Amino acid sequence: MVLNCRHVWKEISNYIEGTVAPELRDEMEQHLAHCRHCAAVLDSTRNILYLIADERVFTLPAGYADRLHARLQEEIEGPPSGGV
């Protein structure tokens, strides 16, 4: 199976846990390997996990937690379909 960009982000905090099975993780690792975009995702998640970790208080700015699922959202969706 090759996976794509979706497939890594569907199991990004399983790989971070460590309990993706061993093949996939081998899979994973070829793909973050080559794709700078999911290793950035990965990176970004592994530092909001330590940010999470971290007793520090801090404000998010007004609505940025709707803007943030909003667009995870359309990442999951992905394009409309039908096309313009």
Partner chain sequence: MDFKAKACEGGPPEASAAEAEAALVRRILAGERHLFHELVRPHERGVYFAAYSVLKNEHDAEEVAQEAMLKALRNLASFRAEAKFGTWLTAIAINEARGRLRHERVLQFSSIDAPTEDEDGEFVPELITDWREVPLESLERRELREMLQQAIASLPENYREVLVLRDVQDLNIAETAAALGVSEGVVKTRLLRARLRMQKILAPQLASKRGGRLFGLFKKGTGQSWF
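None of the values given here were measured: they were computed from a predicted structure. We call the rigid core the largest set of C-alpha positions that still match within 1.5 Å between the two forms. Residue numbers count along the first chain shown, from 1. First, how it differs from the form predicted together with the partner chain.
Annotation for residue 61: C-alpha shift of 2 angstroms or more between the two forms, rigid core superposed. Once both forms are overlaid on the rigid core, the distance between the two CA positions of residue 73 between the two forms is 2 angstroms or more.
Could you output the structure for the form predicted together with the partner chain, given that the previous block was the form predicted on its own?
Just this one chain is shown here; partners and other molecules are left out.
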């Protein structure tokens, strides 16, 4: 079977995960070596995932941890659970 572009897109997420079977992976890599569109789709998708994994993209609200632990402390010091 010869892979077309749609087959490659369908498996691109699993390919990034590293979970496609070796045979399919080889076929995908042959396709990617010759298809500029699919190679760019793979590169751009991987690049975007790399960017969104960075801690600078989503930051916690200022004071979040302090407020959280203060609230937890109230609960910890309060009466044992059950009487909510």
